[in-house]
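What follows is one chain in structure tokens, specifically the form predicted on its own.
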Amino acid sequence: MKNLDDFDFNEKRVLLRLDLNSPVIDGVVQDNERFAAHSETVKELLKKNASVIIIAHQGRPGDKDFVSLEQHAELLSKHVKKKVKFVSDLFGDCALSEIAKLKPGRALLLENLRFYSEELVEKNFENTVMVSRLSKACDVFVDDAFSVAHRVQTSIVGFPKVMPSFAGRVMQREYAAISKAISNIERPYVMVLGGSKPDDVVKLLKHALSAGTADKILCSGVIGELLLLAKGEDLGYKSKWLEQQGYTKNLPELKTLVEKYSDKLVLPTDFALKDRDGIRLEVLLKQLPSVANTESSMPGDIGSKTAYLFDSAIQQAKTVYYKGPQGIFEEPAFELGTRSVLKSIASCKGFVLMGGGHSLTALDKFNVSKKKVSHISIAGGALIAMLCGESLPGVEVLQ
């Protein structure tokens, strides 16, 4: 891909692609790293002299986060130290005389683009409306929103049909990191995958264990628990709260994966769960069944041992790749696990990609340095189809 080193941006009006999708608490659209990364893009082009209109959609229609980017402008401001004014509206006849009147070395906001059906059409992207007049606008769009890159919507794929198309500086820097960590991928291999939403991981160790990718995979969280139930374990009341979440419709195919790849998988062996003073308690896997059999019961992340087991793995890997908490990493008394795995992981020797979200959120909690780990992706899905093999269109479009 093209990247900013290759066009002189010098006066030039630049549609910018980024994904500002963040939490939404209240009603209050919360800071997060994204707009961090971003901003890197947006001062570049700034400090080139460039007009820049950022695009950028913020949740789902029907959906409590599915909001105005009014928010969005003000917190990417305070992270580009300069004023990105917000127009509510995209491609009307306000935005274009807003792009219009925009002078080089400044920035805007266009709304959601997921107020306009436009953006969620299904083929034609390049004739409809709103590439038509965003395109005539500007002269040159940059897309750095690498997180949406696996999917085919109109701004993700429309743009580059019609214009001189560019990857921002978090495009280029994800999509080349991840690509290092699977075509060279140096061996022993460990993934650790945790958390408390199997969906995505369930695909990813289908995909690992199917392709020979990873040689062990470290699971806790939720897919720990349920691969445990797979192999005909009694978690106590957690084995009810887990089908009542609707998480065990996974258990057919989990069941034919720990029969065929036990040897790569790596489960907990103990669990930590609260007494009745709140204090940490750590039981065998065997004794779930008489002490946690009630909600308030429930164990909340793994236990010593599995965390040593865990250790073990990742200082003998020479990659890594961590997806998830291990456990309610912000209650004090889980977090022993998820803060064991990670001071772990920055100490081995290996190269690391870790996902956002909650991990990052986790590396702060316990001051664990960045610097340790080779590569922090912002992206949650478009990571996760490139790590089981899929294409993303975003990229091959610019490609």
Contents of the next structure:
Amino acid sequence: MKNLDDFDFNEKRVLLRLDLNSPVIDGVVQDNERFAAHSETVKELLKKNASVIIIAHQGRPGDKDFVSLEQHAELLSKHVKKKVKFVSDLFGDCALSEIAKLKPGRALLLENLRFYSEELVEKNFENTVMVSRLSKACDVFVDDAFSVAHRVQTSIVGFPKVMPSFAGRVMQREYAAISKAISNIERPYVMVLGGSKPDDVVKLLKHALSAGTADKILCSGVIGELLLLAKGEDLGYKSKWLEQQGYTKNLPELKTLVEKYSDKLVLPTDFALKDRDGIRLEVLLKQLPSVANTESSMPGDIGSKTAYLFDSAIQQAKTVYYKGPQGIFEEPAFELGTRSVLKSIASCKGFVLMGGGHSLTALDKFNVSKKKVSHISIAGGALIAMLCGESLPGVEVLQ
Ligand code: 3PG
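With the form predicted on its own already on screen, would you show the form predicted in complex with 3-phosphoglyceric acid (3PG)?
Then the entire complex follows, led off by the chain already shown.
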């Protein structure tokens, strides 16, 4: 992909695609790492004396977080340390007149792309009114939205077909870093999978095992528990809870994986739960049916023995992918697993790739410096897709 070093942006009108899709709580858009990361690309283009016209999306039609980008402009201005003007139009006369007036060294943010049905058409992207009008109003396209590169949407695949197009710094960094975890991998490659949402993790696990990418996969959180169930273990009340949540639908598939790849999977051997006073109590896997047989005594973390097993594997790794956390680390009784695995990762000498908002929150909580992690991805679905060997339309079209 050509990048910001490959073009003279001086006095050019740059159409810049960012991913500012953020959590929205009670109508308030939450500041997050995406604003910080993309602001670097915006600042660099402004410094190169370009006029920067930003396009981005928020939420999906019909969802509660499907809101205007007005608040995003304020948050982005804070990170860029310069006013990013919000324009409540995307490719109408109002937007075009604002673009025409925009001076070099200034930026504006247009309205939510997904408010316009053309963003979500299924073909002929380059023939949409959106692409036709914005490509004429701007000189070049810069795509910094790696985290939307798995989507075939107009703003991602339409503009590069009709304009000179470049990868922004976030796109460039994300692609280069994640590539290290999919090809020419330095071995041993250890994956640390946890968290409470198993769907993406199951997909990744299947791929990593069948394609032979990872040498060891350390499983905790819901995926660790599901694999234990697949092995025939009894987790006390937790077994019932996993079924109630609908997570056991993948069990037949996981059973096959556990049987075929037992040498690669490292599963929890002990757990932590809370006693009646809310104090952490560690028990062996075999004890769960007798001591963790009510909802309030369900395990919420791995135990120290498991953390030790994980540490040994992480210390030998030359490549690590971490998608955590190991337990409900927001609760003091369940901090230990995530804290100790993150500390192991911080002292590991290999290349470490990390993804997911929870992992970042945990790094901050346990004072683990982000500098100890080689790359922290701000992508969700696109990261998983790339790790699963899928091609990314947004990257392909730039290439
Ligand atoms: C994300 O938040 O992962 C990206 O913005 C993609 O969002 P989408 O899943 O709604 O396409």
